[in-house]
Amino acid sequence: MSGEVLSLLMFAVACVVLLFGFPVAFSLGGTGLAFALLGHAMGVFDMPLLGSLPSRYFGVMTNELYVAIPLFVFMGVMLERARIAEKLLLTMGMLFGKHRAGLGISVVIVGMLLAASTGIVGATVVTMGLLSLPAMQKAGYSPRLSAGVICASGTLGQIIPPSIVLVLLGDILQGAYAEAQRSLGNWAPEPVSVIDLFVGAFIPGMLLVALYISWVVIQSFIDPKSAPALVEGKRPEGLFGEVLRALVPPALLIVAVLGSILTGIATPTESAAFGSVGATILAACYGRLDLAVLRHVTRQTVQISSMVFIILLGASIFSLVFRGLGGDHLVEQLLHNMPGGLFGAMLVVMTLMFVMGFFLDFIEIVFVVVPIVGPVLLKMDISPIWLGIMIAINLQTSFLTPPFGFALFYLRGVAPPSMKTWDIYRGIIPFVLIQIFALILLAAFPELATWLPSVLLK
């Protein structure tokens, strides 16, 4: 019981040290050495057990999977240098711009085709917050909705893929699932991949862009003044040819990386290797690549993807003396013993990883709790790609939850001093809102991730 109670105590003190603003792969490798040291002293852990690190560590370096990481994180930093939102966000600002709501609507749109071509949240908000907020501004849009919309648009590049979030989940889930079948008598199990959470998602994100732009719309009729069309200006002759330049290239990129990896042509990490040439070679069509940008490109790259790595090894230290201090059984017994049965269990798991998502960063959540109770959900007979799809949209959300939603930081930084923060935290509200509406959605009903999966994958 004291090795159990030690891991609780353990993941209470990771916890606290990532709050006080710790390295987060030191933090978890760092607490997890101190309460083996402590274990073994009270003779509660097996030291032994650290020595199946460097297997762990050589299993991570030589997982083809985890190849895609860098791969998508080059094409999505490549496409943002091109300025592909840039041309997307002038062309559908003067498509929708002229009616009411439009150029809120357009924001939204452009955002969910950034989530299929970068994926990456902090140059999507800031890209967006630096095109589209002055133009809402001038058009008269009320601060806290402008705000709400870049914040929310932004951060759909975690549930729509080709995303990382649904990379890291699908190695972690496959290698749950395989455990929780194990434990149940079945050594032969469906195998769980990342194309599974791909296709799972699909039909969830497009709800949460149809959500987003519903509110908008709302928005506009409750409020007109919050949402006005543009006042000033006509469409230019031409302006449809214009649209199709810049929808097309990125569109056909977002199309051949997807729809290879869908259709089973490609595995995740060849699509992801075709996408960064794709993005390579749209960024020197548009006479935007040279020297200093592949620098900057390759800066990126490895900066993004060294720190998903490292964080990975810290973390498998920390949930390797959780489970060896027993925390795994304890995690197992809180969950099945809890009233409800499963609808219980899901709803504590979901709310701790929301209340979770306020103060830490999505991928130190995925590391540190989906190992734990992964398992441990996956026995009680539910499908690991809708426990997959729900995780990612309550990550989501991290993103826009103050007081450390990174999001909200991106906004902050790229916006005039005229717009308050507090607008921007009170612009984020009704879309963390739409997040719920839409995961209590995706509970209610799981064949909204399920049914497609089954019916390509077959």
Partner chain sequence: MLFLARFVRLIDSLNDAVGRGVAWLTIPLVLVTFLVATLRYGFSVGWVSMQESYMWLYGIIFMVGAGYTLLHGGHVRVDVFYRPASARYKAWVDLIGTLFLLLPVLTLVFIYSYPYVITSWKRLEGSQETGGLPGLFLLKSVILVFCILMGLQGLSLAARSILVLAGHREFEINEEEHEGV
Contents of the next structure:
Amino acid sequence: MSGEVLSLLMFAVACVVLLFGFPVAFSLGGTGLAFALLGHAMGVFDMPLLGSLPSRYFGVMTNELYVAIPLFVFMGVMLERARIAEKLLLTMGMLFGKHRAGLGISVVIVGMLLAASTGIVGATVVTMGLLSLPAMQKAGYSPRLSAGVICASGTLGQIIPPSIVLVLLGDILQGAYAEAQRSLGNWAPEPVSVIDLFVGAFIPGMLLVALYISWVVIQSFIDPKSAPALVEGKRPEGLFGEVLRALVPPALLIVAVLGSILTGIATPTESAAFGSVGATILAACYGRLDLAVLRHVTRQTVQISSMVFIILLGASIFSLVFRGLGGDHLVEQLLHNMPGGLFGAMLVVMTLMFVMGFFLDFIEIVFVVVPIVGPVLLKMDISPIWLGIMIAINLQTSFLTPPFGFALFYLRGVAPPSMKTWDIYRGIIPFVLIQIFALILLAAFPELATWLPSVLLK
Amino acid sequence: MLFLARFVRLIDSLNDAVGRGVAWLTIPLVLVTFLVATLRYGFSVGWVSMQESYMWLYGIIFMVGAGYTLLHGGHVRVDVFYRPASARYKAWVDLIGTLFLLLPVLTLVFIYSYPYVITSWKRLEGSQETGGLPGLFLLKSVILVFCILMGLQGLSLAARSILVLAGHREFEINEEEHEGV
Amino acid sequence: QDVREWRMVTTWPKNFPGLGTGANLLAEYINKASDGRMKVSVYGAGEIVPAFEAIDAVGNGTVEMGHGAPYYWKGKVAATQYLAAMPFGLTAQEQNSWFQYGGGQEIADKIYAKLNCKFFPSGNTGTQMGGWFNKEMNTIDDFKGLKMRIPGLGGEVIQAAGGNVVNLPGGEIPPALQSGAIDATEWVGPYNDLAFGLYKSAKYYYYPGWHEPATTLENFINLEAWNDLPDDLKAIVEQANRATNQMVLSEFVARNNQALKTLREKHNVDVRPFSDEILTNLGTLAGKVLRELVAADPLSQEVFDSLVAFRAQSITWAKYSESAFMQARVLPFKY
Ligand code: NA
Ligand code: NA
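Moving on from the form predicted on its own, please list the structure of the form predicted together with its partner chain.
Next comes the full complex, this chain leading.
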């Protein structure tokens, strides 16, 4: 058996091993190691190649860009503890609640605001599930629509900057794009940075917000009973002041973080630090900052960052062995010989990611698939920003697709038993279709992603 | 069995203590990064060593905190089948996974990292950047610390699984809810 | 017949203009000249190991050879940085002469033995540019508080001049320069700087590159792998490096000629000289900083003394030869 065949087999075996449920990092690393030994025994893999592991690990430990990730996590968990989301949800609910579809729209808007001020999916879905779901149920919203809109809005943080996926993608695409362009004979490629991706993700993120809202409104017209107005919806006195008080602090934070990134004043890492300090100050202002909160925030930051990067270390063994067996050449040939050229190749890659998203988490896909297919696609001379945003929307969708969709689990965790799991699964379908629709729009009009960076950054 | 139970408690409390300690490093991580940016924009001063110190903190936090994260079930699993499964299924997966996936991987990383770290110590390696931090060999040693803490936590997980399989239900793992990203 | 299949890791992104192509060239020469007895394949930064881990990967035998620049290893063995480029040091031709006839190769071998590697000069960028600035640099005082990305010994000098040396990953440099997060950056020369698009983010392009008058690129080979080569293959590797060394320098000269023209004529870049006052002050600071640095490490002192001795002779000869001629060549006559 040739190394290339072995590399494909390794991919298949990894998928099976992952499904048993042992932590992803070691499922990937262990499978990689087993195939390294197998390949070595068959004379198609060179063991000394694994000697590069400590160097690769140290490279991850000293990657300046990645420092942004624990900082964004810190900021997100802190914001969650500051209960900013609760204030927003309550006041927005009061503001829009007395209109048809109003509660649903307020959930989307709060999801967007939380997404723009960091956007940890778990925290967002849980908070909205705890606060909005009871209100929606009381108002008589259909369980399906409530579940769908909460889950989908909760994942907006993945695409609306700042976003962890975009930081990881930016790091991978940077090198791959420059290399692809040089191999095409372009000696002066425009460099891509994480900032380009952040700016590029802005319009597609807003597009998703608009599509979610449109769907809620359409649904409320098709079936008015599914999204009714609040019955006792008398606006309390001084609502406007309440709204301002709930809205201004996070808005300031968003302007500070996003503003400093989008105008390029600060690197993503630095603005993440600004955001963390800002979130801490907000928490203090709300009287939510004490030792217990600080303990919780710091420990969650360790666990979440460690989870992300240890998967990267495991995936690094996997992809090193994949490369050592010649798997990357195989993928390159496959994609190049795809009928339909670029369109065919993109379709295959996007479908593959979409399907993998049913079973895998976005981190595995970013670390395992993107480094392999990214350079091949970029050699077809496409915009790295466009590719990055396409991938990001696709990965965001993986949070929504059953059976393994994080957002669905989080909502299940906090939804009352009266809401059936089946409702959650059914409710998410229109939103998954919206995601696909957004991907098609973005494929047809790449300017949705590339236009803003071209005017804002050049 | 008593020995296994003691071992589990010992390792768990070790990694818990380490993790709690390392968690506090996130605060200097935030503050130093904040300070670097503020000093540069506000006052046009800065030191490469300060820039590097937040990078060090980041590396230490996720590597040294990895065992702690495993202890608290923070390393993501594909849990389509795992989550709804019985405690015995989970125990088997964790036992076999630790023996055939986790420990071999960590052994491999340790074997290759050991000479790498030793070489760095012999050279008393420092930063390659102008004005960077000395003592880079200490940061590299963190890879070995990671292997040891993670390996011990893996052994604890395996021991726990054996206890569960032997009918000691109090060692079943209750996965905590995680924030996710 | 047994074929030696070697991997060459590099500190350059794959096919990086001038630098990465030098590594490709070296592999090609060795493969052709050895008539298939050696098969060297080239890997870009990050493909097997991250850029700055290349020397460890070679030293510990993960791969057999590498291509990079000696100053990347100063954290491991401080003396390496003087082999790459010394502020106000030697030109490319002088540097090569020092390696071949000034005792440079012997000292380099001594230094690289500490990294378990055999050393060859394997390319040279020629004189670089002073860098891209968003501030006018009129006197040495303008360096006070200047936020500049400038690694290596040049950075030490800027720091001594009161500047604020910043460290940034490559991709973040253009946006940082654009936004004012940094005031200035050095990169390589017109050829690479044009490719990197720095002219879009900075106002002034200053010369000369006093900090890197001629940066030596290197080929390092695992010592066991090197010692294991038969004499004829050793000779082939050595000559392939000499050829690469020359070809890379030639490429830089040719491409810099064109790129400077493009920068000036197509992109209207404001190209300015550092004043004599600035250069005099930087030169004084450089001498002071270097002497302090090398005093801490005997091997650094040894390579520095050798370079400084060679430099003193070269300055005199150059005054009567190339300097004199280059000035003559630009006198206002019709040609
Ligand atoms: Na976000
Ligand atoms: Na999914």
